[in-house]
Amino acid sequence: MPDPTAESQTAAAGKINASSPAGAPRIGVYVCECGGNIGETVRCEQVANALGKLANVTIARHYQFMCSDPGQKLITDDITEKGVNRVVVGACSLFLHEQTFRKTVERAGLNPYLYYHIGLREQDSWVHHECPADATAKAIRMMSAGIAKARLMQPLAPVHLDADQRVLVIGGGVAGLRAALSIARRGLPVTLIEKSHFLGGHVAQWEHLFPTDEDAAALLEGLIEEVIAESKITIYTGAEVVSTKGYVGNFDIRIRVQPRGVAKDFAAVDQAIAACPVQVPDEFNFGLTQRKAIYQPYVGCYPASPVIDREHCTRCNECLRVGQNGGIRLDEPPVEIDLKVGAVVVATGFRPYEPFAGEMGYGEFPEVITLPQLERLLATNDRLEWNARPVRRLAMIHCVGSRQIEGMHAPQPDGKVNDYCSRVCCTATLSAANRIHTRFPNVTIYDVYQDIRTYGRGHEDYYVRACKNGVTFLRHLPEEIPEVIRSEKGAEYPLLVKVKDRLTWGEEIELPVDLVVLSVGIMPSPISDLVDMLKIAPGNDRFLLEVHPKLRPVETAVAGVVLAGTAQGPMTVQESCAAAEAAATKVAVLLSRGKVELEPYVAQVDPERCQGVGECVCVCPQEGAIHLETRIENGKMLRRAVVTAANCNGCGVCVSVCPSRAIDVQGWRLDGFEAMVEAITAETPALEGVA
Amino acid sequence: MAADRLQVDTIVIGGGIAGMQAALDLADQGYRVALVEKNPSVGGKMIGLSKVFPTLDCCSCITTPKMAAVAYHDNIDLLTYSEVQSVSRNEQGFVVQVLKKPRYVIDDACTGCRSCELVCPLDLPDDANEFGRTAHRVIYVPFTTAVPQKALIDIDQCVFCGKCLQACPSDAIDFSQLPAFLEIQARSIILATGYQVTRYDAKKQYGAGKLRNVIDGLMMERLLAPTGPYGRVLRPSDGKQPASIAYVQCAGSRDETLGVPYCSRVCCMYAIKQAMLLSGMLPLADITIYYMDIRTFGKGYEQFYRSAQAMGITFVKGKVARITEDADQNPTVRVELIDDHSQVVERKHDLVVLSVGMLPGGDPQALYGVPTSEDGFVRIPNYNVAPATTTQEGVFATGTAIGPMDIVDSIVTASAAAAEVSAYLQSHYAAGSLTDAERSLIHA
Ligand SMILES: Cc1cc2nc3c(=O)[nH]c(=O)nc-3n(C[C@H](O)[C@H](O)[C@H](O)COP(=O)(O)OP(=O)(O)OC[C@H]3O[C@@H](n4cnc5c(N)ncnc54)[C@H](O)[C@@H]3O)c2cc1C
Ligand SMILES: Cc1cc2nc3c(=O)[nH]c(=O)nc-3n(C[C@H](O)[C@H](O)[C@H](O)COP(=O)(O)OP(=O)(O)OC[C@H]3O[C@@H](n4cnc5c(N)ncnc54)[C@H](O)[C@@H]3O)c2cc1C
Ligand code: SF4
């Protein structure tokens, strides 16, 4: 069996390995059913026989799939007995399985490249379903197209640079700690930077957490102990990217970091504090509270050492009296790191919805908050008291800011509604009324829903608890969205929630209660600026974008940027560290050799038709892809175009202005487009027959 | 292949999607990989499928690719129709045992031509993948898209006519082969034994299986897929196609009765995405899905529902007390309208899919020493953090073996049960327990 990995190292090293196509091109064409996806549509069986007969296909078949294994064994036997020696497949689309086709014509020891995809089910059965004769000769004309490429094509060889080992890890929540602990384990060096001057993120915030109903702060502490003892890995707090250049294995990433403003030895650190005459709400309990400028969030947190929020502190000095001289300093600038990494993981992980005022109550009576609030305020009180005053009913609605309907709710500032569903609130909040219930076992619990979504290992154990624990529930259409409204004066409770109750036969319930609790769903972090840097996607949820759920779950399309966590969709922690985890596997299978491959898509300048003009150099928008050099040849001086393959990304750009057609990008040259062309609108005889 | 010992990183149990994932990721680091997977094929409940939620691509199109990848992976050593004997401890990690039953067909010469099943006089039911509605014959390769593509034959039933003999182009068919041991030194293991649905005549409230039109949701998943039996969807009785087609939801989750207390987490999206075939496919029948709660609660799974509601998909929110039969053998669903003022009613329907729900696919104690939990998936002590480590020290598991899940989760976890397995044998590396020449292979 043939080692593709030593093939390509040897590839690497300038020589073309196997194959390189002797004689006349002996093309094998495969056309893919894809089950029924593309055979129901498309008559395979006919678009093989029509392109059998034309010049130089020496065999053409079609399959139910192509790409299983005995498809695949089709392709390998051609090559082996038959001697075919490019392949052009036509099926599903090339994002799926082009590297499974590469990996299979490699098998049988002919070039990679000699292969050639037609998206058969994208660009035709999919979107043509209705007229099958019209499909079938499209497919033909497609296929000849490729058949028409294929005859021109070289075998190629793939870039292969070194790389940087180190990966940048970006938000210090559980994923990206989880996911940097364990590419640090796995023995790549790692720098993680947390955006705010804690690590932790949201869990910080929680005091029991599902389904394990373990201490969230535990649980923090040791896999923040772990993390720090692991000598691999350098964290920044206060730190963000401010710019990225390069590409996978070469990333240069330059990052700000704040100052704390704070020395970690700082001993007076709580007579600093009191001594800050600035209030602001805390965001750490979400506005429930007031900290100072000079501020550390929360006990135990880390790093232990406090810092100044620069944006509200007013230089009032007034901290620096106390304690020790130059323990404070106000003024200190950012500090700019340049990192060079081979693969980023973004886990950068989300912020609660924040209703709109008067969304269900909330910014208009003081007694409506949200499900962050109520676990900070389970957090630091002993009683449940609101405003003074003993919770005595409570109201939990779920959905709020998830589930939405369009034209229904209102949208947010990007026109969207959030339609999606938020995957932890069911249980967060059924977690959270049982607690009250074992704390405060009078208190009388609301609970307000569509449909309870405990869906995890362990989650259907909460909602089975709540129910013995009295907690009645209410069952609404998503159409028909509960109210909250203010009692009338000298009522006992302030407020009522007014839900048309589905378990009771649609009746109109009215709920007295002395609180509301807003279930709200999880959004992005506010990234749109790392985005455009990292040149990666959001999709429609504006949760960032994998390649494919099922094939690659955590990759973007980016090569060397990675997903882990809630910056790709609502999760558990349990979900969000096993995203982390699957992330550092993908940047381990990358980076552990040392080198990456690209592809060899790049610009090629023949230098027999170069006229050293330079258009190149000027339209080129990536640094250092070509530049001009100037050579003694024969007593002439010449300039030529030299292309640097590490740093041309094969846009082609350079081929559309030079004036003497000296340039070409290896792969796509233009005699194949030419040819391409020329064989779509061909009067093709082998369309004869067939529409 | 396979020598009599064979020295690895990691032992994979199971080679379903989860397994073959982790099998692969692990194989692309540089680590030597041994899979086991009892079937005579990978690809695990997967391969059966028809499309896949969310993103309705085939199953085959996303399972065979993994299949060729791990038969053909240098570092992947791959065992199939073979099963774990024992397992013990030594300085290097463990020893296991591991049985190849015989297929009484010689691997190596087999190349999959099936000229043999041309001639095999005997056909049998083929209960394995297609719920006894097709047959195969007692020679035979597994399925179309099988890995590997090797014909097995079933002895008990051979007559040994010796017709398969002389039609076998390469030799390969041996009446005497006998069963293959074969000792595995692993420095890790992990379990990714996956999950069996449950039992879909386990509820006498619905039939108890005797009711013919009524299926559950795998036997739906073999007749919507192009590699079924019939190519079509028809029901068990009388071959009609149905006008009617009703989902009962929770048949098997969510019920104290039956022992599985817990929601099957897959269930609500198989239905809904097998409703949306079905519509494509009998564009004029009536499917009603009967539900307790509707959870489709991952990325984009929320609009898939919202698609199914607008093709004209009926969600009736109501738990199915009993179903029963008329004479015509259409079964007949009592449920309470819970949306409609909660009268009970009976709904007749032409065919009814139970959505069955997931229980553990085997029990790791006895040879692992790996403890279940209460709901029988395998213990994680530190669920949320660690979520692939088990109780014993460099045992893992990973993939529906630890709870119910879909293709996407289990694929994930089973990257992450990687990471986990690398930092393990990276820690061991350090440690020196291996020599230079060894660990260079892992950077190599
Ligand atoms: C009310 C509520 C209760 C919950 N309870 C539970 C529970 O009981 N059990 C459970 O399993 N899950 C629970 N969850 C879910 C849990 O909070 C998440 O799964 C978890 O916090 C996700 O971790 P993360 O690292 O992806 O994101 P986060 O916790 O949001 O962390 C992301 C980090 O990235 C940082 N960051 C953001 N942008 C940048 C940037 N540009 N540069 C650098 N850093 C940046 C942030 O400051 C933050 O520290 C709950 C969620 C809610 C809303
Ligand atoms: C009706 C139905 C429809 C579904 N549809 C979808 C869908 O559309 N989309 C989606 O995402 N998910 C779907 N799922 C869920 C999906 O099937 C699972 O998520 C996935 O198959 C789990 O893979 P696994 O590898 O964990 O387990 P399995 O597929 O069960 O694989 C386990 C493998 O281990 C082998 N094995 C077990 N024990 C041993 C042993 N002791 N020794 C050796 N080998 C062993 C088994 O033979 C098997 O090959 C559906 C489930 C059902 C029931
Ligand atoms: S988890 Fe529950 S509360 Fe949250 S959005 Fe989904 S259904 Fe609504």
Given for the second form:
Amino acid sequence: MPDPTAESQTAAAGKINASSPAGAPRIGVYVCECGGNIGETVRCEQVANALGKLANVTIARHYQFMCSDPGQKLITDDITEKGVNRVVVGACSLFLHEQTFRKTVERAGLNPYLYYHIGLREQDSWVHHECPADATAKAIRMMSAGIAKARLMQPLAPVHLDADQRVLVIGGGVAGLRAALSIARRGLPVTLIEKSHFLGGHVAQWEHLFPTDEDAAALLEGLIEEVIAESKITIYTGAEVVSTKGYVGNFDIRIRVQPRGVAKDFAAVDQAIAACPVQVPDEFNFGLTQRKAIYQPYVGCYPASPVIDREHCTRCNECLRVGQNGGIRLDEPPVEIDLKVGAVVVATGFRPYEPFAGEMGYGEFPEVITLPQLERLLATNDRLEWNARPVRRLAMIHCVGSRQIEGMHAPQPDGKVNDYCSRVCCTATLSAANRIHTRFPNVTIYDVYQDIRTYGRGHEDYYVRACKNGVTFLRHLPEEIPEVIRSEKGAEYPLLVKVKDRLTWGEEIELPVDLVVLSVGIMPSPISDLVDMLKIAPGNDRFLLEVHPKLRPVETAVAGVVLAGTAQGPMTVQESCAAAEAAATKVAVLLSRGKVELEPYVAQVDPERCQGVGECVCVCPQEGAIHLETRIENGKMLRRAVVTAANCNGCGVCVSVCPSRAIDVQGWRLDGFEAMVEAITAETPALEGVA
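Having seen the form predicted in complex with the partner chain, could you now give me the structure of the form predicted alone?
All you get below is the one chain by itself.
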């Protein structure tokens, strides 16, 4: 490894231009070899030598790992000893090490925004691996452009805002509960809202959780008890967001809380439920059973008081005759509550994929059910029966509603198919198969799959156990979708599953069965209204999108709005809780000091040039980021654009429409762009001798 104190052999190396005027750019240039990721393609020493010839470059170095402690020390020493006041680093991704180098120059007493980063790895060495000479020339041009920008850089200061320390958590499933509890234990008050009238989400519907085989009800009950015992958490069920405005640290959010319609101390609950004549499919049991319009989903639910389903209530008043003391309140109006919060955690969960009518017999044959329905069937019955007949043979079909192929599968209402893997359904299917074998050992189980993806720690054990339990596996190609048909009249088994099995070299096999279970995938909850209000972005799979899956895994592009659990993508309960803890940590760090710090890359108006035309206001995509103000100067009434830095995301749309060029984005001024373009295209002495 090169000596970290050694300078490149350039004419400018180690020399300070004493004739430079005070405050003139004294640029330090640093080319990282990135352990060979860059250096095996780009001739880094040659790049440093060439850049040392450019104007205002005080020092030019190359080093194997600039991000290492010795590499950072090179930079800090040059700032303190050689008077470097601008830093340009050519290295790997900006997303990996921008903060590293910012902190480096700041430690040396230099404004952290007087550093500029060039991505030599992703934009050069990795894409030109077979052309080292051309890659070297390109690196010199890219770095030259960075140096041109550095000459014009000015110190910037972050935007500092006072922040409300209260947090809103949207969603009362396991991720929302865990996030709320973790935030509250860090000393921040939390408002938790849940759209349904009961907490727990889908975990309340499961009997056991993989890979630990924990009792789901016991785990959820313990978590809810901890949440309701925490004094810093305020809970609203039957609540949803109806409007939002503001910015990180200062969100104004209005929620609407639907009344339960049943008094908390109403003693005649059972009689009122019995009196209700309405019967609707029970969503808690995925439609396997019926419930009344006044109901509790399950024993032990929280809150424990029942609720009136106003969508299906026919106002027959039968329950009122039981609740004559005022226990039933059919005309109770919703309540709107205004909240002021500093951050928002979105934990809106998922919904199981609902097969289309006729998809693999679903909705066509009553013997075709989904895996969630099977879970409720196992949880509520001591015997495995369907339509009053014992289940002797059962086929489980994977990837229904996941890994779909455009043109082969019916699209969702938005025109897209679910081409993603739902991750958890393979292990969930194997877990159910093993439980069926344990409880009903005489049942024959067929597992029909494309691929089995037991990706998590301990998940593969379910596959091994299923093999040992005698589960018969059949594998089909993605384009050869299994077919479920009705058996001939008088047949012993009501259904046939036809599959071309690739484990037996494409043999066409018919499986006579009593029950077909479709292992359905996961889809995000329908929250398009919330997405629009918070201005957060869904990905191609419709789940909410994080800024970066590794570097900023729970943050959205909207400062102060973070994600938790399956709102972000398919996850196990363990993963959802881990994501919730990450979201809680991010929020606590953001708000714990009562102030937030934002990047300074926001629009800035030159009042001397601004003519008050207002084109910038018309095109700005960020609500409240820029507006026109009327003021009086020297007896004249003038209109000027004014930027609210907290709402501006620095997109630069306003810059493009200003007729007088009165607007620039701090740190990304137009003159900087122009200088970079000129530098990258110009004939430069730095390229001499590159071959």
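Quick caveat, the model's predicted, so the values are computed rather than measured. Positions refer to the first chain, counted from 1.
J.: Could you tell me if residue 485 and residue 517 fall into one and the same rigid part between the two forms?
T.: Same rigid part: residue 485 and residue 517 move together between the two forms.
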